[in-house]
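In structure tokens, one chain follows: the form predicted on its own.
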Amino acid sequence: MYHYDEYDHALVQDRVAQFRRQVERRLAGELTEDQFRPLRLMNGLYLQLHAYMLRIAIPYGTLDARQMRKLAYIARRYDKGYGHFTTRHNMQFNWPKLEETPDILAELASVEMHAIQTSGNCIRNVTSDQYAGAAEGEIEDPRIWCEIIRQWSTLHPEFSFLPRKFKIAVTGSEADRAAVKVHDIGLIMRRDGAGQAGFEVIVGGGLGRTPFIGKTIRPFLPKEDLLSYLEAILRVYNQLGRRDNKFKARIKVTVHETGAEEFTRLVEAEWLQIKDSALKLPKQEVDRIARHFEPPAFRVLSKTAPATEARIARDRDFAAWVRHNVAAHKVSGYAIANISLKPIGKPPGDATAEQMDVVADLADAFSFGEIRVTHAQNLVLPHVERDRLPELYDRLAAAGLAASNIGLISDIIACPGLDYCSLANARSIPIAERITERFADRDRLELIGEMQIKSSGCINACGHHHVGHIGILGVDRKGEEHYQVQIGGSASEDAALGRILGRGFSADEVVDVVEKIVDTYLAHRNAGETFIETYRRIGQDPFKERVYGAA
């Protein structure tokens, strides 16, 4: 993974040291709240429903054991003992005190972590997929591409004041395991018909308000064009986009407002005139990144893994777990192991301190200190032996992380909704909690297989309920907590937006009417099929029907 450079520490540590002396005048009186918001922000520091709460940026999702250790240790030591992981590779604590905060702030530095741009109208924390560097049929690593756009858009000065936050995601493989169509740039991997690597560009994906999916505005950029490519669009957006209504400022309604034929002219005369410039990226600089990210030092071992195969063979419950949470590796012998952040009855994407320091030591202990984070608020160790997975399990039964749920109706995307932030209408903690107590059965998850819910706790949908095969959105219905059920979106490489279904629910109703849709989809599945397929098939109507009843 990336180390920090001197340029690197120097700038993460004067930070800390500005934020002090802002947070003392704050609390000395000198700046008001008004003053003190703006300042806050740009280091990740929000002022939820009942305190502050600060966002951590992950970069692309990619930590090491000590870094989650220090994650464990702030969790313990300045917040009450846990931490949430957010669907963009971001960690937040709900509870620190705004005096302790630039202490917060100089132990990440310690350990090559920060919080800057994790908030305000710039370019947010890149994001990437969480087998970056370890899945198969990847064309390269993208957490390259992304460390390299972290670099060129930190503290960017062009861009640090945009008409609205902006978010980049990059994949290097077919398999979209970060939601690329739905950011405001969405790069994929590609190569030409010379089998040359470039990137297709996406341009203005976005969730919230006015969702949309993004659309392809260059199908192959080379790669040493990319930081210009991206100057040209961030310049584009930055003269057109609305800075006089907030709901209107993101690149998604610029795009939509101004016609993709018309943005991708204007894209393309002004990176006409900058590609040849200073951001043209030279191939030792590329080089320079790439060996950040060199594979670690694989062992040669045997395709077979003969005590994992005798305890799949004899373990029902470690069955289900390789089943469900392991997925394959690029090199023979070694394996992908999922850790889920979803147990029965308990909030999505939560963590004990305790929790994070065992996540730590079995990352040094199997995975070369390695740990990822996903979009789906689970974590990853990337590069486990096959033949050694029997143990990794039984170590996480031991700290409860061995739900076997990765990609089940219990591996629940959701905000932390009313329950913490100012900005929600609804609960979405609870809900979550009592459908995946309402699922728990293992049989029954079988069964039901592959199935995404996302739940929101306001329109902002910070838990991408519009790309749920079912989608849960949290709405105030006169004072009282109410749910929209919207099914169909897909987040991955055939993202599309999901429909409203009628009427809301209570908060009574709507795990009820989760499980209609559920009952719908197995009585009218054909074999092999999974739930968008079937709901692709057939359409709406049988769902309304059952949920609705007959007109």
Given for the second form:
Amino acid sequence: MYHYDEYDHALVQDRVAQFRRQVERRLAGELTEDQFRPLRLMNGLYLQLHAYMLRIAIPYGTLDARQMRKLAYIARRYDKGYGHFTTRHNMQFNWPKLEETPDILAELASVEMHAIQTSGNCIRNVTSDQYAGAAEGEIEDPRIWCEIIRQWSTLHPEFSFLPRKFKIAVTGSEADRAAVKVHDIGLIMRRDGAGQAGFEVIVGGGLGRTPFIGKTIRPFLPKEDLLSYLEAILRVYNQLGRRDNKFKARIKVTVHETGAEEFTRLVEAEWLQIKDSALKLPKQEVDRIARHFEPPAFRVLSKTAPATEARIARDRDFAAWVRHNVAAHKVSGYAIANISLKPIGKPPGDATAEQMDVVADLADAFSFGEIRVTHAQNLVLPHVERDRLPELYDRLAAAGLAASNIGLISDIIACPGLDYCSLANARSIPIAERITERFADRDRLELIGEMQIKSSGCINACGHHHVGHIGILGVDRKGEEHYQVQIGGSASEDAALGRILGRGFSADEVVDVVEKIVDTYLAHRNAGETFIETYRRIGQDPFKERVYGAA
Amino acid sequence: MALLESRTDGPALVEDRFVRLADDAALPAEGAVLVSLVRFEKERAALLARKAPLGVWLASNQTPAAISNELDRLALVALDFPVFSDGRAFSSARLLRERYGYKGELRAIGDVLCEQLPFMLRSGFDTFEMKSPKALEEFRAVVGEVRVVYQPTGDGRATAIDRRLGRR
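Hand over the structure of the form predicted in complex with its partner chain; the form predicted on its own is what we had up.
In what comes next, the whole complex appears, and the chain from above leads the way.
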């Protein structure tokens, strides 16, 4: 993974010192909260319902054991002993004290981390595929390009006051694990006819109040032109994006209102002007960054994994964990191990300091010290020897980290909701907790199979409800929490937006409704069909009938 | 209101030699004036016939392309920030300097937040209308706080890549 050089270090340290002065001025009463607000937001510090919330960037979801231990330390020393992994590879601490936030940032800087641009109308933390560098069939490790984008977008003088926040996701695989089509810019690595690697550029995807699947504005962009092309897109957006209505300010609305064709023409025209500028990436610099992402020293291993196979044969729980939480690795004898942060009845994405320390130790013991955070709010040990999976499983289980539900109905994405967030209309976490309790039975979980439930506590859609197979949206109805349910969404390479089922439900009803939807699927499915496949075949009506009764 | 100029030897408070004319105000016989784009387009000949320096200010929704052919006749271009969070003028500034080759004074007017000064300098602004009575101190405190830049812009500062490759 990438390690800072002297320049990266200097920037982050300067930034800490700068924020420390700003906090001192606020505490001394030299700055009012109104004046302080834009400054704290530049460092990811929000004022939430009960306290400040600090959002820390985990660039493209990659961190090492040392960094994870630091997060554990911060959770223990400065917060209430836990932290929350978000859908954008960030970590949120919900209870820091204002006067201690500069110290937290200094702690982070000591392990090459920061909170820069985790809020505000700027280019946010770049996200990527959690299996980067480990997945089969990858064109290149997308993190090379994520790091290049991270540096280019950090304190960008022209794009720090955009119409609205701006999110970029990159994947190096055909399989889209990074939801690239619902980002402001999605980049998919492709090869051209001559075998050269480059990017398909997708613009204007997004969720929130007006969800859109992004449009491809360039099927192939040579790699060395990445930054000039991004700068062209951002420049067009900065000038054209609406500033009169924050709900219409995201680039998805700009693309929609301008028309994808005209928007593309504007970007291409701008790009022609800057294509051969200093933004063209020098090969030496790309090579320098790429060296940081060279594969670890994999051992030559046999294809067979006798210890793992034997344990699968005799231990049903272990077998389920391998089936759902372990993915194929590109190197023979290795596996990718997912760590679910969705145990039954717990808030999705939360981890205690002790669990973070355990994951750090396991990363050192099993995965070359490497850890990934997924957009589904889980963790990954990307490089585990397949025959050591039983040992890893036992140690995870001892720490309460062996939930075997990756991709299953209890692997729910949920925003913090009304329990923490000042924007929320309704609670999101308790709904998710109750769904995991309702579907706790292992046989039933297996029977239902692949199923993504995504739950947001307000229309801003931090819980990605539009692209859940089942999406739940909390709204406020006359002061009561109320939930709209939609079905048929997908965040993968077959990205689609779900459709609202009908009238909404009370907090008490919503879990029953989920169960009815699931039962309808089970009643209608053909052999081997997943929920989304059945839905696409039979449409919404059978689900509606079951939930609302015959019309 | 203070006018701050960034010079090679540091910032300085300077006298504003331009009078900002409302669109309906009479054109004075002498003295440097700053006019809106609308007025410039309407009274171009009369404004250019005067012997005094001329400036044009652009609202944040006006593109600098509108004056790109007039730049060698202008002594000042001012770009308005109606609120600090409206960042369109950062793009306008870079286009004026880097695309249209404007060499004259480029001024930030309106809601100029002192923390934005480093970004403004990098985008090509060289004078700043500041509300704060402590503008000079604020400028000194904020500019240079972060020593490293990643992006190549028209200000010519060596980027991290330049320094890594020993180019500068």
